[in-house]
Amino acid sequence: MTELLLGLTRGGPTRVTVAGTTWTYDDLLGAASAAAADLAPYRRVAVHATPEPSTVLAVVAALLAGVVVVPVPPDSGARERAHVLGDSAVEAWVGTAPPDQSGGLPVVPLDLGARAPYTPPTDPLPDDATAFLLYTSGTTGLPKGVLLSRAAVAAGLDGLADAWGWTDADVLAHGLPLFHVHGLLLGVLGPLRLGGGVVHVGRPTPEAYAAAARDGATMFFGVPTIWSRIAEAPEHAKDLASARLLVSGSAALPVPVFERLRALTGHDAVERYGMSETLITVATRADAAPRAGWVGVPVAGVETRLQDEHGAAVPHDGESVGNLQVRGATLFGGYLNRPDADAEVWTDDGWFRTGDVAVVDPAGWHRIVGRESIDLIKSGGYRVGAGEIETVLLGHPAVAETAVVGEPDADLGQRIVAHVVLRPEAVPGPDDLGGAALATALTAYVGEQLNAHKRPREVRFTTALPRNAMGKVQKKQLVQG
């Protein structure tokens, strides 16, 4: 097939910074061929996912060297990361290891000033090769590998290209984490095979959107948090006004958001919706006028179809509420040692099932109206699985029950928060009043296990969670909001 970072491979001045380190493409080219080419024993390789240019580096060397790629986000607890690791039976890591914590896996080492030439495959890999195993979570149980070929990437890629007219004269901003579909596929790769330039600013606040616009960045990604924040900062959302185009992505954007951005910028944000198993199959062109609230129409490669609770065809009407399905060039070829999981996605037919709820409206526009189960949580753009951390946190001595909810928060689209039935025993005496101080105890140990961003926004202690006649726990009384 064609290689997958075209753009990058075929070298020149064009610039990727990340944490303040520039590589033109020449550089980054050079040394991902001097590290690609250590790259060769291995078959799956550990990528210790910071926002750093050695992640960047590594994932541009095993791409080159044909070695699949599996990102562990950085903040990963000590549960998380075990199960990645053995689940996905990497080999190496590539970088650096965690701290403390490499599983015992050696590190093969990168050097951010090696240069060698970079010479095409003479084999090229099949289009079907997988070049990622991303790790992400279902409503029950620990993430799971989702298997994404060198194809389904290109596909993606080349998808949104034609969508918003992506080129090489595009220099693209972000902040996002380097372990997801959002910030490493599309925010990194995308500049790398389009041919764009790219500049990661290290946390995503509205002071470093508005100097990376001011540097002359045309097209800007975020999850709606990061919109909403720069949305209330409006001496820097001004600085917006010269890019090109403004992206919002990972969880729904909330119209007032969508409407202050338009106000203090001057831009409708572009929508465009996706998952880690599917990556981005519908968005807004960049030719079409954005409608709040709507993310827009299919991208090329892509089919969608809406169906009831019985498999029936839902019409796209803009009003008719269905179960929404995909097929296409840019899904992945399943889940990792899971024929359970894949038996439960894919229809006998061969269309996904994303799990999310949407209308279509004739001209194929698609509105996200949620998710069918209440028990996956979107928060600050992340997925989290109300399960994993109820698993958790019943591991913990203190812990009898707990039910784990998604609110919804004005910042983060939905906020954690667990309901605990403590055991009598370990009830907080009169030295932690209200049981603040176990409360703190017990987000943490979800930190330790699971990762940072799956902590509990509040921990809500209560003498039993509502059930019904079954004894299964009525998850909606619980939300409030």
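Would you mind giving the form predicted alone, to go alongside the form predicted in complex with malonyl-coenzyme A above?
FYI, this one's just the chain on its own, none of its partners or other molecules.
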């Protein structure tokens, strides 16, 4: 049996802090063991995954009991929540249920002060037993349930421990949501497996991250939005100089933010790449020199390859764009009740189609350039990744946000169009009617750093980009024609 929580089950004085509540490992293990006894009758349970101590206790208790955990985002709409509860066939909530949205399920209460001795299971679960049922964001339809085994989660965490030199001497701090891979599996289970400390700071403000650093945190997780705010708060960023590792994920870290963090903290943030179905498959190693815009090399136990739309291999030359496929120990066991979706994502020879497009250089470093469905632009016979152009545009001092899309073009097949949100101080004045001069300057800026065929054919200024509830840009709403 794969024991996910190796560090925690050994007990000890290591500390776990969530929303101001602090447990030692002995305390958390005792509370979770007491709760696990009440979960024995259930097969799958829902966890209302708020950033609270009850979420961590519920997840740990369910894992000790061998019960499948279904994290439910606290901001889920009623329709999405009903789909998740029905599709997963959960039998109860653990801890709390959303007000008036329990779906008629019973609620198993939690007592944070209860304690019971931990007893290893006498009938261990097999390694392929499901630990988590995570639901996708549902950007192309109703969310799909992703089955993650205990062995896959353990392999993913062990691969990152190797890549990042992550040990029981580390204290991880972050303020990420507790219902997805980044915040929950990496940000909570990682320390509990490796034996290190963890501090969930609540709202991920620069002040909160600085306070955690002063209290001894050695590793920090964040998404680009968090790192951008920290980079704009030098009085707090300087405290992170004492850290060992800054990790950015979930989206590309803009080059200016990478460089500003380096100047303020002395650290180059490391990036990584993954998804619910694969966990983290590619990461910048702590013993390497991070490169802005690149997410590193495959973690231990994972392989990657690039193919074109015809299934031919794409060269690893750092320029050629291909469809990224992966295989290895971290991959999921399929989509719940969706054999049709399984058939779409697996190749005949056992590789998972990520749906992302990337480039790989001769040393094996990966750069993600977007989603195949919307970010791979075929213009004038070239395959262009929208993410590469977006990264360059974000390096211009006038640009606050940008989204690059391909639109139908009779001559080129697709033309590259950049939608740009300007910083307030950069909004064109009356002398630049319609921002024509600035648009020309931005196009030239891209041409200075990338090949000429990657320059936008058109720049459209806007006050905001359309986003979904998760904050992801909805590019399909931007495409005209």
